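Consider the single chain below, provided in structure tokens and representing the form predicted on its own.
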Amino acid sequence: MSVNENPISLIKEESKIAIISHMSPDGDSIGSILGLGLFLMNISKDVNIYIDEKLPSRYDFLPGSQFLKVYKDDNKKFDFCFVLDCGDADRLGHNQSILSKSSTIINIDHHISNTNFGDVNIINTNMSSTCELIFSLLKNYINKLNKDIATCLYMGILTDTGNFIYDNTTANTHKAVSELMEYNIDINIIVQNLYQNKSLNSIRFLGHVLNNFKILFNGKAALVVVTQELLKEYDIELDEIDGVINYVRDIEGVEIAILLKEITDDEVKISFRSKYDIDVNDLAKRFNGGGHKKAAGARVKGNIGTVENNIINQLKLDLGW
């Protein structure tokens, strides 16, 4: 199959389908797997949407969230495995084992760092998000689109563009959003659940972060370090803290913001954000990660103190700071 063909045309009523995305799912990954999953349920009787871990509670409102399930290794085989919003098969976590049980792997993504690991690779780095890319593939089947599918795709575009302020937002992005809104999606419900429903503990945690983050390299970099102990102290979940990086990125003079999240005693998730010309995708690659020019990440082994030192040293090497 050519990468220019639409993989939706391959799906038949009897097709056995798996849909998966990366570990630590964000809005774009969740919106894309749900949007595509709900659509394919109109065609196939056997559609399975898997996540690697529990769905963050702020996404519970999304149509189709009841179909999400954590994959349990069994003997089930699939005709097609759609891998969405994932630049590298190693980022699939436990779901990576599904690939070897699938006859055809269809890799759909918008990350410049994608390794083209699928049998079919549909990679478009000009798209704001994987949700926008999915919508471009589904538009030929307009009679099978509905409010629920549109809601999931709109949410993914909204979050991956930073509410349409990141420079991955294009004229085509706004056209796609305009078309999705024609399905009478309830934007208030989306906004309330994503941005206006924070726990009191998460706000208190934000206060702690704003009082304790580190400024490095004469104000050019800001660093937030979140340990397991700190999460326990404020009684919040790991997925509640992603937005704090934006607060320190927005400080005048800061060119790059870094968030370190301690997953376990020997594993750390790194998030990078930039707002000028620094390519944090290149920086993330140093740690076997990837993403976009202004937003990227990685997971690394090691204690959080060592990881912090390694990042600071890498910044010195790469940027001459």
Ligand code: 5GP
Second form
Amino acid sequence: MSVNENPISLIKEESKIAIISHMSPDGDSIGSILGLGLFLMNISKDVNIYIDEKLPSRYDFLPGSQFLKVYKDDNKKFDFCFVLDCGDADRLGHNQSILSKSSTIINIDHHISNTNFGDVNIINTNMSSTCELIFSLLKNYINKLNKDIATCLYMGILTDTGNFIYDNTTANTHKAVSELMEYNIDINIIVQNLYQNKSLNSIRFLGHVLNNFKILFNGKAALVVVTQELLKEYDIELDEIDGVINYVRDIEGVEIAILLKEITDDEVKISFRSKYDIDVNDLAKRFNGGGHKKAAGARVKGNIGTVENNIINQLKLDLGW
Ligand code: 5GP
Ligand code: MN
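Could you give the coordinates for the form predicted together with the ligand, as opposed to the form predicted on its own above?
Now the full complex is given, and it begins with the chain already shown.
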């Protein structure tokens, strides 16, 4: 297929389709798999949307969430596997085994670090989000779009642009959003579910974190460390703490924010955020991760204290701090 062709045109009524994204799903990954999934259900009778683990409950309200399944290896084969918002196949978690069961892998993403692991690769780093990119592909089929699909895509654009404040937000992003809003999507419902329905415990936890994070390198870096013990103390789930990192990035003088989440005794999820010119995608690559210039992450093996030291040393080396 030529790079200019729209992969949607490959899909026929009898096509067997899988749609997947990365582990620890975020708004853009969920919005894109649901938006594309609902759209393709208009064409094919065999559309399977797989999520790596449980959907975080704040996304339950989304149209199509009832179709999300956890993949069970049952030897089902697929004609097409759409992999959305996922820079490298290792981030697929349990769903990675679907790739070898699929004749054609269609990789659609906006990460600069994407490894082009698909048979078809539609990578556009100028897009704010995979949802914006999906919308650009679906616009040729305007009569098959509807409020439900628009709701999912809008939600992904909203979250990946930090509610339209990050510099990945372009004129094209706003045009896409304007067109999606024509479908009369209920923005109140989206905002209330995503941002105004937090557990009391998660807000108390935020209070703790904001009293205990570390400031490094004369105020240029802020580091938040979240251990399993702390999550237990506040009785919250790992997926409830996304967003914590933005608070410390917002501090005057802070150029880079780092969040370390202890997944197990031997595995740590790293998130990096930068404010100005530091390219955290480069930094994340040092830890076999990736992402974007101003938001990137990695998963590494090791004890959380050791990982913290390694990151501090890497910052000294890379930034001369
Ligand atoms: P977050 O810190 O919110 O998990 O991720 C920030 C950005 O980096 C997102 O675009 C996300 O997709 C990407 N990212 C996070 N973790 C990884 C990782 O382990 N590998 C790669 N390649 N990208 C990641
Ligand atoms: Mn994204």
